[in-house]
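The form predicted alone is given below as one chain in structure tokens.
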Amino acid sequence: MTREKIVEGYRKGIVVLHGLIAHGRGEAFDYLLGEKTHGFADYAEKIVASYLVVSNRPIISVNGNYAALAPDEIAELSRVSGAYVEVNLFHRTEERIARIYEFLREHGVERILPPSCEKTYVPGLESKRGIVCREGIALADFVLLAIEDGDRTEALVGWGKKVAAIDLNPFSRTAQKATVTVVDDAIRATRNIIRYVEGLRGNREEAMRLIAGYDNKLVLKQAFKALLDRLEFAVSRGVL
């Protein structure tokens, strides 16, 4: 099902080529993940919806695939925490921004940066890519993003923003670079972030507490660990 997503998303006009080539490799690393949110996952999922709770102008950047993928979960998401959402892409065209921005309102997300805002660069990225919106990604202190390039990730992180990464690969760049590591399925992901978010509203300071007893390379050694489990065992029964 979400593999006709994105097959979909393209032939709207809102994947490109390159989108399906992410998502075929997020696949694999589902599979060897065993299909399911693990533990390590969610935690670091309400560490995102913590970040969500507590930040002053928090940001949701979508792009392509992940529009795609989960426009209802990301009107849901933006809905319950009141974060903005930005269409932010890599492969950056404008007729693609509108197409996106067009296809999440249709989805019911209201509040999003609409096509025309003014726009800035990401220090270190003056290309197209480094394009954001100055109310938007500019100003945010803190940014959720799924299925993002490295080069961004990091040069975000740089510019002193708090990153959380939606990314299936824990040995990506992206990966490794974010504040926030997510290794799950961008739909499993996103849903959990708006059940925590639902739990944490209200109470900033054990929001604050989860933030500040976080160690994201923790969670990369946990995923790395599944992994090597996952393989251990099929090595020993022949199968997974």
The other form holds:
Protein chains: 2
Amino acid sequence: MTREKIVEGYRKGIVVLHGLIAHGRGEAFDYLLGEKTHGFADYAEKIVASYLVVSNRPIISVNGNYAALAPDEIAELSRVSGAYVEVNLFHRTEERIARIYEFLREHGVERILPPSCEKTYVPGLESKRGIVCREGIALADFVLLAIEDGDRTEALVGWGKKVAAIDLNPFSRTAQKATVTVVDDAIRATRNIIRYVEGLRGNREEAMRLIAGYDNKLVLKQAFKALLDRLEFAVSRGVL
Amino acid sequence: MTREKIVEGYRKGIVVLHGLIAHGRGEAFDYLLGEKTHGFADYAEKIVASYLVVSNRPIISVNGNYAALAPDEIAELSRVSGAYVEVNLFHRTEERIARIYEFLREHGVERILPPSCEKTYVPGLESKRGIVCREGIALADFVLLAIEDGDRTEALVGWGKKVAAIDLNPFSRTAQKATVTVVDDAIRATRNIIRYVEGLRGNREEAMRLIAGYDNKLVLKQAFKALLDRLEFAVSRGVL
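Based on the form predicted alone presented above, generate the structure block for the form predicted in complex with a further copy of the same chain.
Expanding to the full complex; the earlier chain stays at the top.
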């Protein structure tokens, strides 16, 4: 079903061909991890919710794959958290930006920066790949992104943003560079973050406390460990 | 470069959208394995060459992804081994069969069954997914295939064929069910098989001896072990 969403996204002009290949890479890691939300991912999702609750200008950065996979979940997360959505693409064309914008609007996303937003560049990425909305990512203190390129994640962190990344590959540069790494499927992750935001939005202090105690290095280590344990088990049985 | 070949294959109508996702899954395993030919893969490639040398009716079964990735290598392998090529698709349309046939012909494949070949079904797969050429796969004693569906691999083995599968995922049903499993990239694998055929084609006895001593279970175990070792190393360093 997830696979059909991404294929349908391509047919609608939302996902690019390279996005389909990237999805396949994610599928392989999801398969190795057993296609479930592990404890370390659930914990990171709670931290993402905490950041959404305490940040002054949180932004949900949405690319083609994320839009195609989880449009309803993105709408719900934006609604419950109050965070704005910005459509932001690695393989950027204004046509695709407009198409994803319309797609998200149809799925009920109301807080969203228009394709006509005033633009600026991410410092260090002064090309089409670095274009962002001035009132969106540029002014944000926290950015949630999914299935993102490593250079862009690194540049956003270097710009002083707190960055949370949903990425099934714990070895990817995005996973390594993010402030919070969610090694989970984009749909499952977003649903869990929604649930945690609902629990935390009346309790900023608890959210602050959770963030203060968070160690992303440890979460990445646990993700590696989970992959390793699954493989060891597979080797002992001969199948995954 | 490999990724561009598969994207170009889609643009030419050779690869389907699901083929792009499958390619991404393979990429993830190749990445985990370090994007190189391991000893166990090299050994399996030598065994594939041995089967090509000793079989009475070997066939190279080519789907969209394999054609897009390695057309020149397939042509060369068919030439040096004398094996015929059959275009055989999981997502079968006669139009795509014809397109891949033409594409392979343009790349110098001469021994190839025409799209008009007389058809039959693989026993147990009496649907579009089970159509094969009577003078091709149906009469073959050995089938080399790449990036193939598990049901089809299993059905061919159940039909009494020796089946060699090139598949980067050692946990896949295809990898598990094949007579010989080559856990390697399709391009690297085919080049190595060509080299081994050149060395073995004057020496049937050596090829027979190699086949007699071959244990696919052991090769799969070594592939699992290699994945595990790479991951353990990655966990110790924090990156792959």
